[in-house]
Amino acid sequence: MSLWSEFNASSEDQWIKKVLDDSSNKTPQDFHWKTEYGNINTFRKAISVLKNDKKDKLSEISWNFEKEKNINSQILNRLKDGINSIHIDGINYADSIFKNVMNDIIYSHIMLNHNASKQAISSWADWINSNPNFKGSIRMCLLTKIINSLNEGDNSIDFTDYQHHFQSNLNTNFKCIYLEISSKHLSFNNHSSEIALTGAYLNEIIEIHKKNNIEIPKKIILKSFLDNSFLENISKLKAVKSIINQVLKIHSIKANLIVETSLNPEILKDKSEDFRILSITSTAMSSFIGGSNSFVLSDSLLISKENYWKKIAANIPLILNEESQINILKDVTKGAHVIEQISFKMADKAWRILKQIEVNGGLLKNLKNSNLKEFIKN
């Protein structure tokens, strides 16, 4: 069953005549989409579907702190407003970040500095190795890490420290492959080269692993930013988790897939609060129907600093989740046939650029050659 199973079926001959007896002066073709990846007949029924593993449903609504100031007051608040999801962004771990927090029963995801030192990187496994019960995830951007390196000149790129988190780290709940690609790492022209450079992170991630004998372990989380369209943003979760599925099957690995989403602050400058509360809004609804994990909420996405403020912005996944019908292990968007074209041709494209990128010897040879963004033109 779904969302449209109630209605009766039409032809795209009885929806093209309705929508042109509505309409002055107006051929099929202007009603069609046309998009980076391809064109997208409206009235058409998908020819093609991805094929996706089942759906999942959202199970955390999280809040993404940054500053250490106030950090556990800040914790505390955002925990009453009633998220159950935490993540502490390049913070040191000190016992007083956790006072009165019930970490057993929330989510605690750590991210730790590209450059972190082993004693920083020691801290934070020993607190998560205290209690077995704790659950969440500890993670390193390594594509930050190897951006800086280039960057800097150096090629003989030192794994390290990104070796030593999976070594301290006992708890296997923890353990993590992290892919996070951002405006600030590399710049997009479209959604399928951003689908393809994740999908070749992985698979460079992937081979790090094997040739520094690093365990891979069996949780893939996936940091998604979202903007303000919102069937692309449903089609996109949909098509970026068929492709990074295709190369861990590839691979032969099986892990669980996590995704998180969070909305691009990039989008919101120089934007009202209203304006920002919507668009909080909108990605949240694609999070849930698109099949994400986590909704990631921080105080970059608000202009005012107040509590008030962050209360209503933690309220919108919450009354989402606990007062409509999207937030289900059913796929709503099955029958929903731009979106199936959209996400089809969205990950058909991504798949040719990614293939493109391994041909030419993969993600790391081509950030230190600069040949990158010669790929993600087309």
Second form
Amino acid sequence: MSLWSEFNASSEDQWIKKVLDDSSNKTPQDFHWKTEYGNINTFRKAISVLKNDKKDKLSEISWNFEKEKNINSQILNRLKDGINSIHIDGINYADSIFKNVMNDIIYSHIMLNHNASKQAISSWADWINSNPNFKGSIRMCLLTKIINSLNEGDNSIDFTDYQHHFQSNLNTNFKCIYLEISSKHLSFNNHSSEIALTGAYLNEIIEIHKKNNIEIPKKIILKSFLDNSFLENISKLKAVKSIINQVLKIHSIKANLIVETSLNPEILKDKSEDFRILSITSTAMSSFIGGSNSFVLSDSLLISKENYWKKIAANIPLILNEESQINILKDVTKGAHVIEQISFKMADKAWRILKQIEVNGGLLKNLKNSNLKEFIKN
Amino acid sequence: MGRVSYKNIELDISDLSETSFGHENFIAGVAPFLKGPYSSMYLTRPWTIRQYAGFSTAEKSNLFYRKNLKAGQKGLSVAFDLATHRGYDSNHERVSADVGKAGVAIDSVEDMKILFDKIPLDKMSVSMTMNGAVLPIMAFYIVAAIEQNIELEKLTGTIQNDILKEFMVRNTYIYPPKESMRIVGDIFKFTSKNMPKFNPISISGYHMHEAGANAEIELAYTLANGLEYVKKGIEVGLDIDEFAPRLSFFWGIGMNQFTEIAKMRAARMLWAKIIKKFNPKNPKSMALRTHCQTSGWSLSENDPYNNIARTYIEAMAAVLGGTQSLHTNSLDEAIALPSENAARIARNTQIFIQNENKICNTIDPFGGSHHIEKLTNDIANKAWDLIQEVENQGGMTKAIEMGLPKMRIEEAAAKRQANIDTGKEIIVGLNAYKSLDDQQVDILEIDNKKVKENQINSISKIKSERNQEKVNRILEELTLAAKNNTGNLLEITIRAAKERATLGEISSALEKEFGRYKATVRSISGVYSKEIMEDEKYKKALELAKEFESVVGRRPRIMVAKMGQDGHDRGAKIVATSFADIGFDVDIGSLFQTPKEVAKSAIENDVHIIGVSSLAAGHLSLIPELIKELKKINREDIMLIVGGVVPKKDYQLLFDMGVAAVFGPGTVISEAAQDIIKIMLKGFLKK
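May I ask for the structure of the form predicted in complex with its partner chain now, the form predicted on its own having been displayed?
Up next: the whole complex, starting with the chain shown before.
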């Protein structure tokens, strides 16, 4: 017998009535969370929700390295701190980078420059191929190329480098479609715009692959930047995964979606070190709960460049992983009415935007015609 | 081949399939208050940022409070020193190491007036953590308000007054259980009539949490205590609706995020269920309102900056669970009282959550989650079974007298320690991911000598200026009322406070009749060893203990001692039980001993070594005293070690005094045991 049989359940209407009785001169709408993707009604139970895949545990705690100077010692320091994944960002291959790095245990993700030379691409590919136990990926951000070309007034974008990246002798297991829309590319007006443009971007990449006879890889890596709005971060991850999966389904593509999250460094401008620590903790927490596979830290998130503070930053996802019991396979957001409502509304609006972009010819055409002012700030 | 068309494609959605545990359709503001005691919760008003603080003198604490209020804190929470907790004036010989250290020293109403100087008590909600000496402290607060020309009906705040948990875990009781419950009843009667906005009790799980209780034990025993208080209120003639709406609660919030959220949700429902049996007419009687504090035990001394993240994580659990007010611990909690910078970060953590995380835009955001609802259901059911077990034994007072709750909590603590010591449970920076650098933090140091001087001078001044005859008369009246079970003890204490009776005098007047309670020391065994028997470090400690026995001719014998008024004994009890399992003979000293008493016990028990547990910063005054006492009786051969919260900068001072070893929080028990046996062997062989 239920412990609660002496109590009566309450409906949404009964709850709202109680709230209005307890307050004065208010309407139900006064208690809604007003957002750009719709009003969130905390009293309402979610009925329709997004279809989502099984959730993974977060398995990579990563550091992004952009500076070539002393990169090997930087890497070894971070590995000593406990991270298990490194991102080498825009740096040419050199033997010394991976000295004393156990490549069969540590994930290594190589970010090629959008204008990486054939030799640069081949150097990385050769190294990966010579390390049979290599774990990680090699990626190239197409959007940088597109934006740069458009800024230079070049409407016919040359995808030769991108083609080469995919036609290199690299083992297909490491090739991926890389989706990153950071603020250095575009500044979004809001979450729905970001999700829609991510979906549109994926669709554009797939169309480019098809048009240029580039084999579509089995791995999609999404890089998502988070701010401090905790519940919206979690919901955004659910929403963007749902949109991406739907785009893949439309193209009949079966691919493994991997989500990497990072704190958006833009929100840290002029902020103190302890604000940054709190922001890292908040975004790491929402990453774990929202189903991210990897949380990426970088030097740019901290004021201090001392190793001690980088260790403290690296400890944050370790503490969440080891001590808080939140890194579980179970999707704790499944059925959570408020989170389901937020992610549904975000995705619903994003889908409408995406459709509009596609009806108007796709992302590339819209960027060329500067048709996206409604969704982006620059 | 053209582009794929999106024109007629709709977003993939599905229907939410509901699982039912029987409670998902409860809301906030309506019994059983699953989602919160108030219908609109943070949508209307966020939780109160209420940082617990107090140290040294009332003047210094007052300055600190006013600064924090200016910086965004919305309510006050007062920490008193241990001398005050235990009913001693600052000039009492037993408390020389305790004055002003773990909180503010309050000896009279004059101190209380200084504490709240320029803080309008009719506008500021004040929470006071006081249990043992609750009568004088309440009285001083009330008189301070009266002398600010404030009507008592306007006072808002809380007095902890949860004496049952003192006997279970916290140990700052003064009088025995039955007499202490009488005080609780009198406070309920007085406040229900005269202070309708004041919470006369904060039924606390926090201290059980800190002592090692898991979620269902903390929940069950706290609610069982609450039930005992409700019965007391009824027994003294109050109608349930006269006092139940003002009962408040206090949870500890640890690192297990989802369990803590579920615990708070389950707590509200169970409390409503318990109170419903008393047929309240006012639905507010069934509403559980709570303060929370992030767990101090979960914070580490190593890499204290890691504690910023830990406190944030725990604070999130508290607000996602629907707390009404919150204290966030400082990063240096495991080292000393918070420094100004650490206190700032702790307070800012809550401001960050309120302003940046947008949590206040919704109610119970994880409500409906299958995982959370299952956890809520499971914890509620387990806790209910434990509550029934207590009730079947005759209620919580009886269960406490039998020692059952204390044993259960100590078992849970020993189990957990074993898991940490073996690495089954990882604590970052402690047993894994250790830092090679050691970033020191500035710590707050209290010059206890100056505080004592200040207090002693104030006490002398008060005594010289008051009407001594009036004071004596009222104190006699108080003793008689205690003896004959007549009158209201709080009402009489208020009159005594008005005439400037001191806290110590008031407490003594009651002690004359009630006596001062001395707990029976009990210990568990076998729990630690059961969890750790395959661990190599543990096996090595066992071997060394056997080696000691074969060399010396008897088992190593340790006395675990607590001096001063510090009653926190989780660490001491864990050491006692684990060392016993390792092969030591263990003597557990009574609480609140003086250095002289410890030295005497050590000799009587013929120990090799004394392990002093120090958590309240008394080490620099009490240890030299103990060494002096051992010297007086020619037993300098008895070795000394210190364990607990000792700032690293004091380690050398202790070594210079002759202390053989110091063990901070997070010490692995079996490693400490090995070190201690080696020290003892070395000492023995030297002889």
